[in-house]
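As a starting point, one isolated chain is supplied in structure tokens, in the form predicted alone.
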Amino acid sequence: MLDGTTAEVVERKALRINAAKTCQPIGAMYAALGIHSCMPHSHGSQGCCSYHRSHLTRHFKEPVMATTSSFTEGASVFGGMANLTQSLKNIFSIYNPEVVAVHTTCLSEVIGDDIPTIVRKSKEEGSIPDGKVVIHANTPSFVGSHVYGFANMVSGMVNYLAEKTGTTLNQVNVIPGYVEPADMREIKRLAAAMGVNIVMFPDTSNVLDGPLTGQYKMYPEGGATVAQIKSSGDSIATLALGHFASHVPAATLESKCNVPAAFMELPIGVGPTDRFVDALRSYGGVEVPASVDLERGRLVDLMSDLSQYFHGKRVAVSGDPDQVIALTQLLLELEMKPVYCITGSPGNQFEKRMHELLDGPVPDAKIKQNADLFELHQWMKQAPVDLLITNTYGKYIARVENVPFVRFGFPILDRAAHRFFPTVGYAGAINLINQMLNAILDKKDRECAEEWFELVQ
């Protein structure tokens, strides 16, 4: 498919080829699914909602429910107030969610629909029953990326739901960032192992990785409840994991309810996980238990045992900015060389932080925000790498360049079980290391001379 990609790079300002991101509403819809008994609602055309649902469904291999305002030409000209008002009435009468989370699309943003006013009017007219909640986030597709949409919807949760009663509760908020259900489950497991009470929102564990029971539930058992999100205003502190996905919601909660925010990176690898565990220990007023120390020890032992396979290997990484920043630290801990690191999302913090990490150990690394996979492929043609780590769209590059490939991030459309295996925490790093080593050794077995086809590696 990409055999025609050239090694010569021509600077492009108005064109993206194989963009390394998708649009804001997908992130907003994913975040909304992390609220218990919530119906995500797309304020725009049917096509937008269908695309966003199908993309999430293909990644998680689970049915993703969402509703739409079903814009037609009339709504495009006269505004979507009538559509949204009627939609809310239908949603509550037919599907009966506890929460409707409205996110905008390109069309509703361009015509300038005032969502808070429409929601307030719907409440006054009785389209929203007593005891039910409607929240919203502005998520124009023509700016930002799915990560920004996620952050905007989580900020909407804070703006509409978080409350401060004046009584500090013995709990710590965790905003997990744009990660898999398994990652959210792993964060909760680590906190429970340490004896720290947390309120995590959003929380898609048991929503998009739930069991097959033989009975369909539109609203699975998982997700952060409205009561939990409301109580976040009385928590001891908020741990915001990831600058792009979590820092703005945490800052919003700090401003609204005076809950101190600790801004951290995703806990991928030893160092970032150490910092997350230490923050839980500090705010929770607990000691790190021996069980967590053992997990860390097993990870460090594995890294030591396998150093011969990873040392000096050149790696290309692409994905969401928070994930690339954290993953790069794991690669450095393995003494690998992340020589190409890109994200499709805009935001100068990515390049700033990546230069802090790489200017010393990998001074010739190429780092770029708002980039695309076409340019990454061109770099790889100029100077090959030993490993490519990115989402499913990287498979075409890996095939053409015959480079070991690890699927990581969003979306992963051609594999099924990724949502069950964490990449955060000490256990998640073990999972990632296993995938990387298998990819590298599989290529060696396929191509080595007969005398080097070894039974024991």
Second form
Amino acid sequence: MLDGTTAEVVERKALRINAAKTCQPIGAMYAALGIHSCMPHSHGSQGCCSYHRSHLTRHFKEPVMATTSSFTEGASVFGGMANLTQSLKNIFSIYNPEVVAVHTTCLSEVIGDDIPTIVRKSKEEGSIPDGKVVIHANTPSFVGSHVYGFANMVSGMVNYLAEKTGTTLNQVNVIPGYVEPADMREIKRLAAAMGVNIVMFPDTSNVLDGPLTGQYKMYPEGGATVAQIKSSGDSIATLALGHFASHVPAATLESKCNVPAAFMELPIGVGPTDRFVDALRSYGGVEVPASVDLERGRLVDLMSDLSQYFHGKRVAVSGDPDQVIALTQLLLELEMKPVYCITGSPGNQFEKRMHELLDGPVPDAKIKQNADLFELHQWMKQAPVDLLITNTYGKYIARVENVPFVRFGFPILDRAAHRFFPTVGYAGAINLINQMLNAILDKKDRECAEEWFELVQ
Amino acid sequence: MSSDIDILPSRTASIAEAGRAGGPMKCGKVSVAGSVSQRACVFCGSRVVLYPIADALHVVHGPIGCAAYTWDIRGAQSSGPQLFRNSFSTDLQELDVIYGGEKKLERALLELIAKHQPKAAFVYSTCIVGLIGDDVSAVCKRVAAATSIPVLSVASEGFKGTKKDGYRAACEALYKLIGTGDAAGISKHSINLMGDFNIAGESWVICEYFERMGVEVVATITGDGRVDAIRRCHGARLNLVQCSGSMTHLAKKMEAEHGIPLKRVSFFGIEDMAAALYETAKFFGSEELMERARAVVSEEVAKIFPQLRAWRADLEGKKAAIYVGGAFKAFSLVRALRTIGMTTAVVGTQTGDADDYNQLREMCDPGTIIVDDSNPLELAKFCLEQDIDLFIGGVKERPIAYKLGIGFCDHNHERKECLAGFVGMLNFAREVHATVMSPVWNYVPRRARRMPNAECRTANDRGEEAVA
Ligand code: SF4
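For comparison with the form predicted alone, please write out the form predicted in complex with its partner chain.
Starting with the chain above, the whole complex follows.
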């Protein structure tokens, strides 16, 4: 189907073909699901909410709850105040969450609904029961991408919930970025192994990777509690993982509650994970335990065993900016050549950081923010690669170009195990290396001439 | 088993029980503000109806989200062009919202049409297009004049009604194509298939039956659809309309303007499929056609019957919940489930009207819960209370069913198996049998208690032998 793609690149000004991003609200919805007992609320037409829920469900294979203001023509003329007031009333009376996290959509943004005022009025009118919380984030779909929506909702958590009491608690905040539940679980495991108390928000582990119990729970066990997020204002520091998804909320917390922010990258690959572990060590005031050293040692051992297969391989990568920046470091550690690296999200930090990483080792690498998969495919037609790493949508390109393919990032709509295997931490790198090796060798085994078909690799 | 889940007071009028008196169903309204509605919007309705037209260009005008979420998510198959499976969007940005997106749209269309030479182009408006003042029809007109292909504006702003209104907007756009082609040489026994989207190749299965009968299918609208076929489909003598919601509006327009009668049919289940073939033969008043229809039915039923009987032995008395888009599909499913020995204990739709619900009340067993525009909490409650074995629904319901330890069959657009026609009944039964009898339920707390562990697959095995 994508054989319509031609190698010749024509300047496109008006057109997005096969996007590598989606709109802000879905990111806000995902972030909100990482609060315990929270109902994400989509302030717009019911279609948006339905799309976001369906898309998240396809990715996580889990029920995804969210409510909608169900805009009608009236709302587009008179504003969505009545819809939101009515919604809050209904949500608390029937679904009874602890928190409602409201995000806007393109429609309510264009109409210009003032959410804080509406929420305040609802509170005064008694539609929000005592002790219940409503937070909000503005998430205009015509600005940024889903990653921005995520960051905005996490900032909303800080704005509404974080408090400083004056007594510093022996805990470190972690803002994990737009990553899988498995990654959040891995971050918690690493911190626990090091004996560092962390408060992580959002936390979608045990929310979007729940067990089958024979019961349906609207609010699963997991998620950061309101009390935990509140207490983040008293923490020693905040480790913000990923520039695009986490730095703004961490900076917000720093200025609101004076909690110092450590602006970091996602811990994907040895170097970025080392830096994360080191930050946990220094802020947590602990020693890195032997068990974590062992994990690292096993990863490095695997890398040395396999270096022959990865050395010099040309790789094309598309994904969310924080993910691509971190993954590129793992690829470089394996001596691979990330020759094409794109993200669908806009934002200069991506190109800046990627040039820092690649100008030395891969000087001819093509790097682009605000790009789409059509363009990436065109580059691949000009000079092919040995491995493609993208979200599900890369499968069209992988098929046409017959190139080994590893699914990575959001969304993954056609496979399931991303729920269980992290890509962060030393364990995450092992998982990624395993997937890359399998993809490369499976193709060789399938296609090489008989005399090259080897039992032992 | 009962549950402690409450029903929103404003929802009670949208829930009924078969065999019990009650007022008319409240339905066709937008969802209650603040509910976890399973429903989509106008844009969604238009997009699903038109997108299978494979040689047309489909451009989503708006911010990126709407295009991203509808990028090739449904398995509508094409035997030829695959252009429609790409995602084209104007990806409106803040400046466009301020200054308007018309120029961007025009440029996008001109670029794409020059490159892909499509037979027609559909331009979908999303939520904010009207509000930022874009005159999409004017752009379409200009581009059509410049490129000499039909460029059709689909008025699908999300908030302007329900998914049904989206169907209507799609029908309006389609109608502009109809009658613009040459209808010469069309047989007197000819039909259009409307409202089948060729999910998993279903239109092909249905067309093959009609061809065997000697009936010409002029256009499939829109499964494996082609612009040229749609342009000349006013030459057909009869419109067969499947899926109550989506295409009725178009068929009625064609009846009024082109004098082509319409028949509502369903291709799901043995009874409904056979009825569709017989009705068509009857319509043309040809004994020859009728005989061939009978031959098709008996050949096809003979092929699937032994296996169905074997599965039925396992499924007898098991209970199903249905939650689908259109009511017509619900009717078919109730009947199809009966064919394999199952009863329907819960049935709901997103777009049914009062008549549809009356019909459901009549056809379902007493005690069956009937519900309009439901939400997950309600559905979970009914499933537990009715002790359901199988849930038939769409993507958002699947994980809920599994969490409850209930088998699931996707009868929405993400189904991967052809469920239409006679062979579809067999596939349906296989899927239902596989999920209901799956050994995984032995490990689920709520249901483990009543599973007769080791025995569960034996009848299936017998069935496989019977076919072999
Ligand atoms: S782009 Fe706008 S209308 Fe479309 S899904 Fe996103 S918020 Fe909703």
